[in-house]
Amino acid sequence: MIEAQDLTLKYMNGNGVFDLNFKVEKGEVVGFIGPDNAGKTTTVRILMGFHRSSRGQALINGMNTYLKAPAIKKSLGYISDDPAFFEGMRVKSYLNFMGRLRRLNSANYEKRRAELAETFSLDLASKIDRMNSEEKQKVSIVSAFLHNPDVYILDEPFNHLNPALQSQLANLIIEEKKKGKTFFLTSQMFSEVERVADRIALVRSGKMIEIDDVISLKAKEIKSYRVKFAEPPNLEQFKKFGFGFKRINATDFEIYAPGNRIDALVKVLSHEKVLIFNSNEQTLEESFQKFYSRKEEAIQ
């Protein structure tokens, strides 16, 4: 549905993205992580066909995102993370606007209409600029997934969101998924692309450095585990099987592993009396953070 082929495009100063290659399937949800000027927006400007790629091509359903635009857009959601609006226009006006543009049916548009903007507490009579940074951003949504569209491109589209917006737009994009929509976003809202996203992108300096699924990037970090042991331990095993720890008391330990070898520490863990075993939860933007300063330290 989505597809980067070598996809370069160089600014003046240096900056832009360079070779990047990746594919959304149908029905997939990617999310394309990286700090700021990592090139997440080129790249989101790029496959909207705002820039022409010096190098390389971006396709959406095998169409060139630049020489076929006008055609791609007809079945494109698309959140800007600036958006802008006419000015003066009511926000009934503006999705009025966009439903003509669109050439939706009547009915079924206003049936949409009024579900998203119920959804998300969105007052269709308010003046669009007389609204704060929220309320804008809910019309930027509500806008994006009026018209049903197959394939979502969301930069940042959690951002000036509550937390409950956030949750309910996640439960949008979750519920679209399952439709079979397809959806590749930029967000730095960790703990909401790890709830919506089937694989994260990682890029940095307008490279791709990792693309995998969530749970196999956050299982390659090392884990902690706090456990209570009725007794001292055999510490040597866990030297034996690679296993780092720290004694806390004589019977307290937090236990360091691969997040892939938890069935190799629970083999050894069987040979002692464990009272209380906890693992300590890693989030994304932990593992996003490791990811990043092992990274920062192979370069320098």
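We call the rigid core whatever largest set of C-alpha positions still superposes within 1.5 Å between the two forms. Residue numbers count along the first chain shown, from 1. As the structure is a computational prediction, the values presented were derived from the model and not from experiment. What changes on going to the form predicted in complex with its partner chain:
Relative to the superposed core, F245 undergoes a C-alpha shift of no less than 2 Å between these two forms.
After superposition on the rigid core, displacement of the C-alpha of I46 between these two forms stays below 2 Å. Relative to the superposed rigid core, L67 undergoes a CA displacement smaller than 2 Å between these two forms.
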Given for the second form:
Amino acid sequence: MIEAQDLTLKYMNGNGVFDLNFKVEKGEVVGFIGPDNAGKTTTVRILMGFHRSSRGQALINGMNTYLKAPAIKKSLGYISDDPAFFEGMRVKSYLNFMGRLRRLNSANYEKRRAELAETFSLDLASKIDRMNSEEKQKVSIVSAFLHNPDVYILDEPFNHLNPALQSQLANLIIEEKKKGKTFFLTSQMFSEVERVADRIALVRSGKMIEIDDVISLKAKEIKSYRVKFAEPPNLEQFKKFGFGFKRINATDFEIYAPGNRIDALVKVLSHEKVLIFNSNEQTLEESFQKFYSRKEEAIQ
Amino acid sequence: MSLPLFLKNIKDNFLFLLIFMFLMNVYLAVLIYMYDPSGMGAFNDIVSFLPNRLVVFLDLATIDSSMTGFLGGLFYGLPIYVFPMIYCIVMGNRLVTKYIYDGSFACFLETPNSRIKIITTQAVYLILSIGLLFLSIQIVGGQMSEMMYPGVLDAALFTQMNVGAAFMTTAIAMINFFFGCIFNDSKLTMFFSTAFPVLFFMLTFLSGLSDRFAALKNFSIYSVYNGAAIGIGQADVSSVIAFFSAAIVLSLAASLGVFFMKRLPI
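Mind sharing the form predicted in complex with its partner chain? What's above is the form predicted on its own.
Whole complex next, starting from this chain.
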């Protein structure tokens, strides 16, 4: 359904994407995760036909994304990482205009527009220019899902959304996936996409460093926890189960555990008197530190 | 062509066009109202007191006592370069670059519309809006002169002046449109859209100042059109139309080609 074949595009500053190969099957959700300048948005721009690859090609439903862009867009939903709208429009008139550009009969999508607006608490009468970034993201989401497309290209779709709205969007993606829709979505955060994605690709400096199913990748994720014990813990137990740790003082520790072994960690901790247990906020590089650092040299 | 986009262009830009239609037609109407065949001698006397360079700049050197000659000098002279030039400078940016610069061009391209279709729609709007501007001038000029001085206006010569000016303005607009398709930054589009017509205008102006600079007119497309000469029947408009038609077609083809190939930062 979505395919990248040796996809390469190098910008003047040396950034870009290099020899990307992946396939997103019909009804599958693939997360494309990486830090800044990883090549996520460049990949999306090629998939959307905004940029032409210098080597290789991207295909959607077997069609070249640059040369056959209009045919592909007949059934494609898109969210930009930085949504921009036409000046002076209200939400309703914007969505109506997009419907006309897509040659949709307004009667067909008015019901869906109302449903989506309700789901995301979007005021259709508001002026888009005066909206904050969260509201604008909601407009972008409704516009992308409105025409009921088969393929979705979503660039940082969870950006600017509060946790409740993130959850609403995740639910919507899961619902659409059940209907056989295909998703390619980017993010900087593993935690944002793990709930919805079937597979996740990790990218860095324009190259793919791993693509695997979420369960396998989760085993490679290192979670970090801040733990305060009532008294110094038995560190041998942590070593025995293979958990890393960093001592802050005699009773305060940072403990590192693979994302699929949280239950084992809880069992070890149950033998200690724990006063505080907090999950640390982590960047993608921290979550996959071993992974990224190991492959870093090979990339450069 | 995309009809929804064309209608959006009308909604967004028609007021701007109306302002130009109003200004140019009011100016034309005032000129016709001021026209006095018996007073042309006095007018030429006044002109003779003006410095030669100012007369050349204002394009008053060849004013004839006929109404078409009078309008050729005072309406199809300096004003026909300046008024539409401003419209062309602004529209080249508004119809293309502005959408890329603010990122909203992505909204067009996330729908089943090709770049070529979007750009063609914008170009058609620009050409038709200029056509409408000059159609209004044709109607107002014809009706006003008929009301004030029945039978005095040579309608054929007036039409030739007007059609020639319409083609010249469209050619300038399409050159600016080409800049709008090349650049992603509104400032660059505005700079080149302003620089080129002003440069052409300056070359035309300088070429009239003295024989030493006469060759400069070969580098200005404004030199192809001489409203005053057409107004007194001393120049043929068909070559003007042919030249500007070629410029329009080439600019449009270049705009489409550049825009199809370019990397859009959206």
